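One chain comes next, on its own, written as structure tokens: the form predicted alone.
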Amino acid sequence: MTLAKRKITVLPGDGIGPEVVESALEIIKATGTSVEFEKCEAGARAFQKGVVTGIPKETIESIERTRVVLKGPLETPIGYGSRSANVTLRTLFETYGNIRPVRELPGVQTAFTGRKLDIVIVRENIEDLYAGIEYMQTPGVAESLKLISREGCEKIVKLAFAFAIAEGRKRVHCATKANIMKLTEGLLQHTFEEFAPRYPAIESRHILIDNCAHQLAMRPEQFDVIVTTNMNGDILSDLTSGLTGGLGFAPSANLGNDVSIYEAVHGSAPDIAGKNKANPTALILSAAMMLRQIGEGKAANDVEQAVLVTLESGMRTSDMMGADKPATTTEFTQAVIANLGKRSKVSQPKEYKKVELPPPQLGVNVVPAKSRRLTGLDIYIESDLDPAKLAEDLEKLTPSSPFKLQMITNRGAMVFPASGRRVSLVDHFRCRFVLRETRANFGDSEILSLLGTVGAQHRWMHIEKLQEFDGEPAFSRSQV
């Protein structure tokens, strides 16, 4: 009986995408793996045809069927899409974890050659500033909401440890900026520290993200797996790619409970598109990651080893140092195919396992609080008044209100009560009101009354409730 072939959605992409994707497909076919490819459209051509997301319906249907995607780089042409097609794919199929491994490659010379780097960045892939929730609060002040959830933190922490187990790794660092963003970045730190003891065989450490970047430039070999938030992970993974040869060698996997998407990290490089000059290594290694996750471990090892043997032979594409007579994309591809079944002299195959993803959480994930209490609110006001005059005006407006003005900040610096130091001001003030006395029945009616009073004289753009959960403040303290 002939077994049905595993189907994979293929998005050739834009620029050099079709060339490097075709290279990977030829190599996969040469392994004899039982797979079948469904080529679909996404990116620039889809935008130009009027598909506002850059992802046509037929492509979405294919991904829903196959649940595995191998894709080239996608462009969002200026004047067409308002959002990256790449981000749309990750959000649409909730591929919440981005895995980006980097390792020292034979013959690829860098400042760190000989130090045997082998690092994996596990990046939360859905939340954080990449949610793209932004507002112009005044004509001269922009806001971006940094949203971090307990669910998102749990999923990425569990994935980091699951990946470490699958690859036999020994250490996981959690990199955050929790010393400054105590509630958002701090949520990842606290979640990591809560779950780490469940994996006693793996060493766990928290590190501040700036120190992590510093240490990656000084002693990168100390790192094994680094788990971090979305924007931090985007930056760190590009940094680590630079340590081992650049984006042309950087594969990645976007993993979710339903769909996984495998892609090179680099862009579409339109300046060399169609010239048969692109380095396909990153996409080939991404394909190896894909093969491993769909249960084709032998084929994955064969592809990975063939790439290493090809690099050991001295073959170079035009982006590599020492490429006096650079190989074309086609020549590099054929060399990898010819080397299938051979083993590297300097890096033998590892014992990999399929990454066991944490089970999906159903329904609305709620973190319960035994008690909660409203203690005040921050009103964001647009004004050209001096802070002292604004404070005087607000206090005159609210003498009988249950709230009193506690402070005013401007760009994070306290400007009322005055500190005596000079602050460069903009027309965007955070005005914090707190209860004059503790009241158990404080609620939205009092907030609406205060907003009506303030709004009669001043333009406000949004508010934030000041809450306590289980007796602990759920808001940042006043700056000085």
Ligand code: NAP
Contents of the next structure:
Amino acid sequence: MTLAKRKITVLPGDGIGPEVVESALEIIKATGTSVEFEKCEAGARAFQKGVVTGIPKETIESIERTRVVLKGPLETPIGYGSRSANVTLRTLFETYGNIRPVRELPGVQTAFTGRKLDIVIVRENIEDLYAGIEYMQTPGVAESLKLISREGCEKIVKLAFAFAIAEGRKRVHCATKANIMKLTEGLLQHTFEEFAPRYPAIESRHILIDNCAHQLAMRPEQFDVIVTTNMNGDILSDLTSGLTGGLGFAPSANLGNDVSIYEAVHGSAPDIAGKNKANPTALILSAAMMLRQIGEGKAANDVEQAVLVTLESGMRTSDMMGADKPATTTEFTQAVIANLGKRSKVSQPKEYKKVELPPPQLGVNVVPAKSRRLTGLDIYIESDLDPAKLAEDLEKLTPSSPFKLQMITNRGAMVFPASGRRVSLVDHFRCRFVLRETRANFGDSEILSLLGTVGAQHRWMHIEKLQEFDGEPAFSRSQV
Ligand code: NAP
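Can I have the other form now, the form predicted together with this ligand, not the form predicted alone?
Everything in the complex follows now, all chains and molecules, and the chain you saw is the first one.
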């Protein structure tokens, strides 16, 4: 009986995408592994044809069937569509974990050569500023919402540890900016600290993201796995790819419970597209990650080893230091194929296991609170008044309201009561009203009444309730 071949959706993508994807496909075929490819469209061409998401229906259907994608970079053409097709793909299939490994490669000369770097960034892939929820709150002040959920943190932390176990790694750092963003970035830190003791064989540490960037530049060999939020991970993983030779060598996997997407970290590099100059290594190594995850461990090891042997042989692509006569994409591909079955002199295949993703939680995930209480309201007001005058106005408008004005901030800094600080003002004020006395029956009608009174005289564009969950304030204090 012949077994059905494992199908994979292939998105050649834009710019250098088709060249590097073709390279990876030729190598996969040459391993003799039993996979079949469904080539689909996504990105610039789809946008030009009027597909607003950049992902045609047929492509979505193919991914739903195969659940595994090997993709080239997709550009986000300015002028078509409002959102990156990459972000749409990740969100559509909830590929919440972005795994970005980098390691020292033979023959790839960098400032860190000889230090045996082998670092993996595990980046949350759905939430954070990447959700792109943005508003112009006034004609001159923009807002981006950074939404971080407990559910998202729990999933990425568990995945980071699952990944560390699968690869036999020893240490997981959690990198956040929790000292400043205590609630959003702090949620990842707290979740990490809560779950880390469940993995006693793995050393766990929290590190502030800015220090992490500094340490990566100074002593990168101390890092093994780093778990972090979406935006931090985006930046940090480009940094780590720079430590080991650049974007041409950085593979990635986007893992979710239903679908996984494998791609290079780099983009479509339009300046070298169509010139047979692109380094296909990042995409070839992404393909190896894919083969490993679909259970083709031998083919994955063979591909990785053939890449190492090719680099050890001195073959260089145009992006590598010391490439006097660089190999074309095609020549590099053919060399890797010729080296299939050979073993590297410096790095033997590792013992990898399939990453076991934590099972998904179904339905709406709720973090319950035993008690919750409304304590006030922030009203965001667009005004060209001096803060003292604005405060006087607001106090005059609300003498009999259950709320009293507590403070006003401008770009996060307190401007009423006056702090004595010299603040460069913009026409965007956060006016914090708190209850004059604690009342159990305080609710939306009082809020709407306050908003009506203030809104009759001032232009407001946003409100935020101030709440307490289980007696803890659920909002940030102002910075003085
Ligand atoms: P980029 O495409 O990664 O290219 C930046 C530069 O890195 C290139 O100009 C090239 O430098 C070099 N480079 C990247 N990959 C290379 C490779 N495989 N071989 C040799 N050199 C390589 O970044 P970008 O110019 O910022 O982005 C271009 C487009 O890609 C944008 O539309 C962006 O939105 C999109 N993008 C997509 C993805 C994705 O699909 N996941 C990711 C990032 C960006 P030289 O000038 O030295 O040749």
